[in-house]
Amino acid sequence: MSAPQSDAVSIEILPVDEENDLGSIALVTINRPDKLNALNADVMSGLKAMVAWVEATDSVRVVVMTGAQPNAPPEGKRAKPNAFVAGADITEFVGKKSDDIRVMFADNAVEALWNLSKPTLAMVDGFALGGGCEVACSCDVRIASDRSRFGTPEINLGLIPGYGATQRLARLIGYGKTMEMIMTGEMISANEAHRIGLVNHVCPPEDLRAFTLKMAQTIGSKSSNTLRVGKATIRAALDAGLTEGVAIEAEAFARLFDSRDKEVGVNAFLNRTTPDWEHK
């Protein structure tokens, strides 16, 4: 099956390892860049059908998030600024009520995304502000060029995230500093988001693509079943009490030992060989 495409999703196959079959990275852009990549219906319909191509497609190992560079400006005008995704279209908005909201909300491509069972890398560069930093939080990896900014600013429309932000900076970041993006609205640097934990890793925008894309291949190249089982038992920590999610854990490494992947990556360490897993 191929990759779905759409004017505001594309997706770029790019092989884990060019060498050796280990399946491949989606690199998934969101493509509004006139408009700062915002989510918009177009946007959300094609992230879910992308997350659901690549539930079902065993080659891909890995999906990369971004959103379109700037398109080069008319003459004599400036060009628009860099953004993963600046936020939600706010001209969907209008005159909406609450019963319009709960059904655009429900069964949403961002929390499509976080529940992906494969590994997810967001990789910013420039503004990643209100459902654009949801998007880049439902991710399991943040890597961000040094000139981007990240926010929550839903509290200068009169609104609060919508897309889990209450929930998953707490749980990056702490209350405090959740509070406080949250309540005041403004925008923080890619360093600071590194020091509070939301970003990985920063770097310069000219290395951001083969720094994230490197990552990415080091994540694919590993057992696409022992990945999955690892991202579910780190998943159960946000849900399951401390006592609870050892017991998880210690059934999820247990179960591991019925593998042929473990018998693979152990005699793969012994002998001093590349592992030729069974599950790709």
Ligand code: COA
Contents of the next structure:
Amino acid sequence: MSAPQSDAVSIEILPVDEENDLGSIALVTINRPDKLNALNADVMSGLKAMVAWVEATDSVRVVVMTGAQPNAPPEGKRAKPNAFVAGADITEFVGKKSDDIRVMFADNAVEALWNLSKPTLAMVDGFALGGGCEVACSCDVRIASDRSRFGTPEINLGLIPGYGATQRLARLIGYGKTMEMIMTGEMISANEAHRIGLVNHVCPPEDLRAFTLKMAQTIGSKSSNTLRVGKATIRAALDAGLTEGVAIEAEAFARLFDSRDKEVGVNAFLNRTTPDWEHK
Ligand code: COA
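Okay, that one was the form predicted alone. Can I see the form predicted in complex with the named molecule too?
Next comes the full complex, and the chain you just saw is listed first.
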């Protein structure tokens, strides 16, 4: 099955390893640079198709989410700024009432991305606002260029975040910082986002792609089964209490001792060879 391409969401397939067949990285680009990659219905359906395809395609080991770079401006016009995603498409909010929004936001693509069992990285270069900050928060790791800016400006529209920031952002940066961002609607710099734990790494724009893909390659070279178990187990810390979470971990850890890849990994260490993971 080939990757689902659309005008709004494109998928580039890159190797995890240039020399050995270790599967691929799906580099997913939200492609509306003239609208700062705002999440409209086309983007959301493209993202859902992408998530379903990645989940069903064993060869894809890791997903990297990014936003398209600005197009060259027409003669005499100013260039649009760099953006990861500048939020939900506000034009689609016009005239909408609660019944419409319940349908639009039910079972949405940001939630689907969060529920993907494979590792996900957000590669952020520019504005990550509202739904853009939330797409980033739905990934496992966030890497940003130093010119990026994060924010939850929905308060300025008379709204609160609707794609999970009240929950996932709060888990990342804590109650006080989340309240400050959501109540003021003000943006923070990439360095501040790094300082408060919203972003894992900050680098110059020219290094962002290489840095992010190197991490994706490192993660993609590990056992897919073990990564999946690890992600599901760490998620338990978000949904369960500490005691229940430790019990979930104990069971997941024990079950991995019946897996092929535990034998492969331990033997490779003892024999000083490279582990040949199963990858499925
Ligand atoms: N929804 C729809 N369109 C958006 C958008 C969004 N969330 N964010 C930006 N755009 C569009 C603008 O309308 C503009 O379109 P146009 O050139 O056809 O008029 C284009 O993207 C460029 O944005 P512009 O506002 O001209 O760029 P700027 O450099 O002056 O400002 C921002 C950049 C990010 C500060 C500003 O675009 C902004 O505040 N966007 C909305 C952010 C937001 O509230 N997000 C949460 C939504 S729930």
